[in-house]
Every structure is written in structure tokens, then in C-alpha cells.
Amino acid sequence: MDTLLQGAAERLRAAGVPTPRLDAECLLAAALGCNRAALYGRREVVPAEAASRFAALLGRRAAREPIAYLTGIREFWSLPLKVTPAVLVPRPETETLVEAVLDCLRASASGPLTVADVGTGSGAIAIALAVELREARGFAVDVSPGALAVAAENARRFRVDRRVTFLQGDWTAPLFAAGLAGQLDALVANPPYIPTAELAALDPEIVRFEPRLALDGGPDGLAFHRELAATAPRLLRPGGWLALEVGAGQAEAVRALLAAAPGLAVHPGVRDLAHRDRVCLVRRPEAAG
């Protein structure tokens, strides 16, 4: 078994995969339908079906097709959300999105919460926020439809999909066309924020296997904050939320942007685990008297 683990460590090391030996185990274990602390101890020979699916998984990795696509499966928020080549592979820094929009609501709200998520992909903000609110009601809006299958399946494993509606449409249109102006109470988002110019440049994993739809932002990565910001003051309720995810060095452009549109107020941004600016708030303001 190690020698096994060892090899394909080599194989994925000499391809440029930057974690081999993790890869590796996760792969096998894959392979096996176990988990990875499975593998430890373990003393069986690998049957043959599980070592040609092993080298078939392992030949994909060793191209740089992202393990998540090859396991199925990526953990966010504790919970193992499917993916497929359809969504964007959920980051950890996006729990940092979640837990500033848990933070806000719990602050400030008060009775039946109605939340939207746009551009759900994986579903992973929409289902994490259904998980801690189970009083709320979601709304999560994607323009793919293969994108909202794998998040409605999702939503149906961790039993949410009676409290969150799929919308599929451009960015917020589909939410108007629900009736839903005026009444949410956190609009939130991770929208595409690479610059065109920038996506060739980016790890082989993500420019030659995740959509591109899902990470280009236009020329300065800003687009679809404009059009979030554009359109947010006329979805949220007074007292309602706009949570915008921003890439490294984005912050203080959006928060410019923001702070120029009408009805919004902004509030100090939320920095990730690794201390970089990774979630730009406003609110519209509470209505007189």
C-alpha cells in the first residue's frame, strides 16, 4: 500500500501537483470507497477494479483536473457538498463570505429571515446559510442550468430544499421577477473577480478545468459588483445586507463603488483567515421614525 502511495506521490510531484502525497491517499481512497484513515494499516492487496480506477484518477490528476472533480466530493462549512465540472470547487475563504452574513444577521434581524444567493454554483453559500438559519428562506440564483442540478441535489442532502428556491436568469433579474424587491434581508455573493486579462495566468486547474463563467470579472474583475451594487438597494429591505466576496487587492475599489451607489451605507469589510480583505458590506439604512 505505501509503495503504491509512494509511486503516485512521485507521479503527481513530477506533474507539478502541489500536494502529491495528499492527492495521492485521497485518490486511492477514492478508489477504494473508504475514506483516507482507512488506508492507514490497512495491509490488503488492492483489488484489480480499485487499481484501474486508481490509475485512471491518477492519470486525470497528473493533467491538473482538480481532485474534487475526480473525488466528487469538497467540504465547505463541514458539509460535503457534491461538485462536478458544472460549478466552481468551493474555497475555504468563502466561509469567511458566510460567517460575516451569519455575524449581520444575527445582529440586527429580527423575525422570518429572506435571503438570496447569486451566482450559487455549487449551492455551498445558499445550503450553509439555510444549515445555521432554519428559519430562513433562500433564494439561490444561478444563469447554468447543469450549475443549479448539482446545487438542488445538494440542497436535497442536507434537507434545505423545501427553504431554498433555485432561480435560473442573469444576476439578480430572476429575483425582480420573483417579487423580490424590497424584501431581502441579506443579498450575498462570490461573483467572478479575475481580470480577463489575468485568467491564462492562473493554476492549471482552474483555467483548464472550472468554468469560465464562474471566474471572469471583465477587464478590472469589477463587473458584476457593479451590477450587484447597482441593483442591491432596490432588493433589500431597510436594514438589509449586501455581502460581496472581493479578490486580493479589490477591497478598496469595491467599497468605492459601493459607497457611490444610492441607499447603501458602508460597513467595515471582513478579512479572511489569512488577513487579506475578503468581504466588502453595505446596508441600506433603516427606514425613518
Given for the second form:
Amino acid sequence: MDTLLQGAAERLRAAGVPTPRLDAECLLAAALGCNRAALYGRREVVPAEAASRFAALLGRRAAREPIAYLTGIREFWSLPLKVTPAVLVPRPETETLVEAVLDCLRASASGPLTVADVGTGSGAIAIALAVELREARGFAVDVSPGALAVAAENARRFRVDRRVTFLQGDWTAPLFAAGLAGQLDALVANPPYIPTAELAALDPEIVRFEPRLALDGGPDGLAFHRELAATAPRLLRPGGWLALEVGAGQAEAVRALLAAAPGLAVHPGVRDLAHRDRVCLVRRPEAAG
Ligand code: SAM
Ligand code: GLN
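Now that the form predicted on its own has been shown, please provide the structure of the form predicted together with S-adenosylmethionine (SAM).
Below is the entire complex, every chain and molecule, led by the chain shown above.
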């Protein structure tokens, strides 16, 4: 088996895959229907059927298809989420966003919370929040019906489907239509933020396989942050939070546009955004607004 893995890793290395041995092991485990750790003690030869599944997966990985689309699973917030090419593969930096929102809500809000995740993709953010906040109800929006189908399946898988409602449409429009104006304790999003002209230079895994709809943030990458800054104040309840993921190097610009948005104020008690420069957090003031 080690020869099989070595050959596979060589092939992936030659194709430019950054972690060839690890990927070969993941794919062999997927082909055998076991986990990667189980490969180590294994002595039996790989059965022919599994070997041909492995060869097919290897070919796709050598063409730089993301490993998560090949295995159909990516862990996020310790939840093994289903992923398909209809959704962005959830990233670790988005766990920082979830953590930041939980910190804010736990410090500032009480009672049953209402939270929304706009551009939900696999449902990663909405589902992680619902799992953590057992009393909360959530709303998850995406424009892509294919993404919403995956997100809804994930919500069922992690038993939060009774508390998370999936809405199809353009950004916050479905939230207004659902009567949520002034109701949200938190509006959270990881919007597309790659400047259009930079898309072509991304790794092949991203640019060839992930949905362009999940990546393209317009000419400067901030089209959707602007859109959310403009509509969030009318959805948040006084004291409610807007939390946005931003691309590397974008935090300063997003902070400036959030500071300029009427009805939002950076709360002085929040841990400085500079410490988590992939997350921007602002709050609707408690009193007026
Ligand atoms: N929230 C997921 C995550 O963090 O893994 C996915 C984030 S992905 C960067 C952005 C998502 O926004 C995609 O699922 C895409 O379909 C969705 N999207 C793009 N344009 C949209 C629009 N106009 N209205 C609502 N969702 C949109
Ligand atoms: N995190 C993605 C990347 O690899 C981008 C996702 C997004 O645009 N929000 O660049």
C-alpha cells in the first residue's frame, strides 16, 4: 500500500498539488471508506474496486479539483459539513468570524436570539451559530438554489433545521420580506470579496472549481460589504451586531465604509478589529438609530 501511496503522491506533486502525500492518503481513505488513521495499521492489499475508485479520485485531484469536492465533506467548527461544487468550501478564517459573533452575543445579549447569515453557501456560519446558541432562531439567505439545498441538508444533518429557515434571494431582501426589520441580534456574512480582476490569478482549485458567484466581489472586492452596510442598520435591533469577513488587506477599507454608514457605530468595548483583521464588527447603537 505504501508503494501505491508513494506513486500517487508523486503524481500529485508533479501536478503542482501543495500537499501531495496528505491528499493521496485522504483520497485512498475515501476510496476504501475508512478514515486516514486506519490506513496506518492496514496490511491487506487494496481491493480492485477501491483501487479503481482511488485512481479516478487521483485523476481529478491531479486536475486540481479541491479535495473537499472529491470527498464531499469539509469539517467546519468541528462539524463535518457536506460540500458540493455548488458551495464554497468553508475556510478556517470563517471560524474566526463565528467565534467573534459568539463572543459579542454572549457578552451583550440575552433571551432567545435572532441571527441571520447572508450568502450562506454550505450553511457553515448559520449552522455553527445555531449549534452553539441552542435557543436561537436563524435565517440563512443565498441567491443560489443549489447552495441552499446543500445548506438545508447540512441543517438536517446537525439537527438545527427546525430553528434555521433558508431563504432564496438577493442579500438582505428576503429578510425584509420575512418581516425581520429591526429584529436581528446579529447579521453575519462572508460575502464574495475577491476583486474581479484578481480572480484569474487564484489557485486553480479556487478559480476553476469554486462557484464564481461565491468569489467575485466586484471591481474592488467590496461591492457586497457596501450593500450590507447600507441595509443592515434597518434589520438590526438596537444593540444588534453586523459582522463581516473581509479579505486579507481589506479590513481598513471595510472599517472606513462601515464607520461612514448611517445607523452603525463601532462599539468601543469590542476587541480591536486589528487583532482579527479578517473580521469587521460594528453595532447598531443601543439608544436611537
Ligand atoms: N457563508 C459560506 C462560507 O462562509 O463558507 C459561503 C460564503 S461564499 C464566500 C459567498 C456566498 O454568497 C455564496 O454562497 C454565494 O452563492 C452567495 N451570494 C452571491 N451573491 C449573492 C447575492 N446577490 N445574494 C445572496 N447571496 C449571494
Ligand atoms: N476565502 C476565499 C479565498 O480563498 C474567498 C472567499 C470570499 O470571497 N469570501 O480567497
